[in-house]
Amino acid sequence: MGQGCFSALWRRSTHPADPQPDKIKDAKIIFVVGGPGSGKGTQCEKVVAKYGYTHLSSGDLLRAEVASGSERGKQLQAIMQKGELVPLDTVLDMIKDAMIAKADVSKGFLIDGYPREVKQGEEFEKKIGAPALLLYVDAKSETMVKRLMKRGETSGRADDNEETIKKRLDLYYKATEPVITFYEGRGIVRKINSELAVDDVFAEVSKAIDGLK
């Protein structure tokens, strides 16, 4: 490759990105972790309404990208159809793009269901930034099973049956424990008891977020 061609490529790949990370450099980032049926989705909606945060779920971003029919969406669909995991870098790029797109209007970001393992958290911090808080929305496993079974009565989701739910919860706990321990070491974990009524849970969530100011 000629020198001129290489430098043109370098300019294209470095300069457009230069001002963008600054937009999210000082953003308030909250990781939201909670098992299936913990009610974290409901709490995220309430945080958006009260605090003006942007709610980003990696699963939603992946589905939206596939639905958009973009080149990246087609590649993602092919990966998922094979039953393979989407590369971590790709997920982080999508989260970062979504954050930059909302940077001017957002008071902060709720990163939902992320990180699923410590390595993901470390990579997120390298590429995007450090979380100010990790909200751990937790309910007893039997409560989550009950809630998901109830949802299964109307959702038609094939994975809302007791055996599958218990497997999902086992996997969730195995993956989440090291993440919680890692961030507890930094003193940023706030464990929220989501056995309570929705508004009482949100009072606890609000207390944790108000403590950031």
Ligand SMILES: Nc1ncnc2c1ncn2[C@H]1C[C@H](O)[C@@H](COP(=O)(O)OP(=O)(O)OP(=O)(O)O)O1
Contents of the next structure:
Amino acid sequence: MGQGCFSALWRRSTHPADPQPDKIKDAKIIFVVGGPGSGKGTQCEKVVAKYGYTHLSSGDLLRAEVASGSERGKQLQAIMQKGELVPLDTVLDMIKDAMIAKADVSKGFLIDGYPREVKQGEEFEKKIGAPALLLYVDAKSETMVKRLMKRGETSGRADDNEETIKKRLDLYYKATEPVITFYEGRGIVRKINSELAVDDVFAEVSKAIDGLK
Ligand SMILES: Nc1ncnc2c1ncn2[C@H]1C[C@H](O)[C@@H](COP(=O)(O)OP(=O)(O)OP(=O)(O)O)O1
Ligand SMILES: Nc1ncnc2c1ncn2[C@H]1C[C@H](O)[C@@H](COP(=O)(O)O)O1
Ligand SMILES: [Mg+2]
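For comparison with the form predicted on its own, would you give the structure of this protein in the form predicted together with the named molecule?
What follows is the whole complex; the chain from before opens it.
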């Protein structure tokens, strides 16, 4: 879908004249990138418990908007149900607003599920700042499908079904994997083997975070 037609309609409260973005310009930022069902949210919860970072999942922020019942939420739901990406401006403004709201108390931010494409990373850096680390949560596609089908038994997520999972996976390989290559060039990518048990995956995550200055 063309993003231009939606961006004006869906812009949120932040704008260039807003002084508040200064509050987050020096924040420690970790991007958490991986396929659907790779275990990003699971690991982020553990990082919050151990390191006290703030976890912001773009998918969770979008689902909260859907749950609000707003007109915008209805439009977002239609896109997410199809396993497509919502417009960049919408998701970036949501993340930025959430970061500003937590800036005074946050030790650092885990940005889970963003960037989904290289352009999202570039825009994030222009409007917010550069990530110190990218955690690449890696699992096989068969593993991800199995986990999502199981999660779908109880999650209530409209996109945890066979047809949408396939679309989300295809989009991940096409649009999101290039994000990893892009940040590898900066030397900030740590690949995490998410085929292991949750605590063993977390041991790798902890090592990557402990390596941060
Ligand atoms: N290492 C693991 N071993 C077994 N199950 C796991 C592991 N990590 C996560 N899970 C389970 C928990 C969930 O039911 C499911 C998906 O994990 P989750 O953390 O929600 O993935 P995710 O956040 O990457 O998915 P999405 O992109 O769809 O939000 O798999
Ligand atoms: N960063 C994002 N850009 C566009 N669309 C997004 C982003 N994060 C989440 N979404 C939409 C599209 C996804 O299929 C759903 C669910 O996201 P998830 O990270 O799996 O919770 O939301
Ligand atoms: Mg998740």
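Definition used throughout: the rigid core is the maximal C-alpha set that superposes within 1.5 Å between two forms. Residue numbers count along the first chain shown, from 1. In this text the structure is predicted, and so the values were computed from the model without any measurement.
Item to check | Large Cα move at L62 between these two forms, threshold 2 Å, rigid core | outcome: Yes, L62 moves 2 Å or more.
Checklist entry - Under a superposition restricted to the rigid core, does G152 display a Cα displacement of 2 angstroms or more between these two forms? => result G152 C-alpha, core-superposed: shift of 2 Å or more.
Item to check | Inter-form CA displacement between these two forms at R72 - rigid core frame, Å | outcome: That residue's C-alpha sits 7.3 Å away in the other form.
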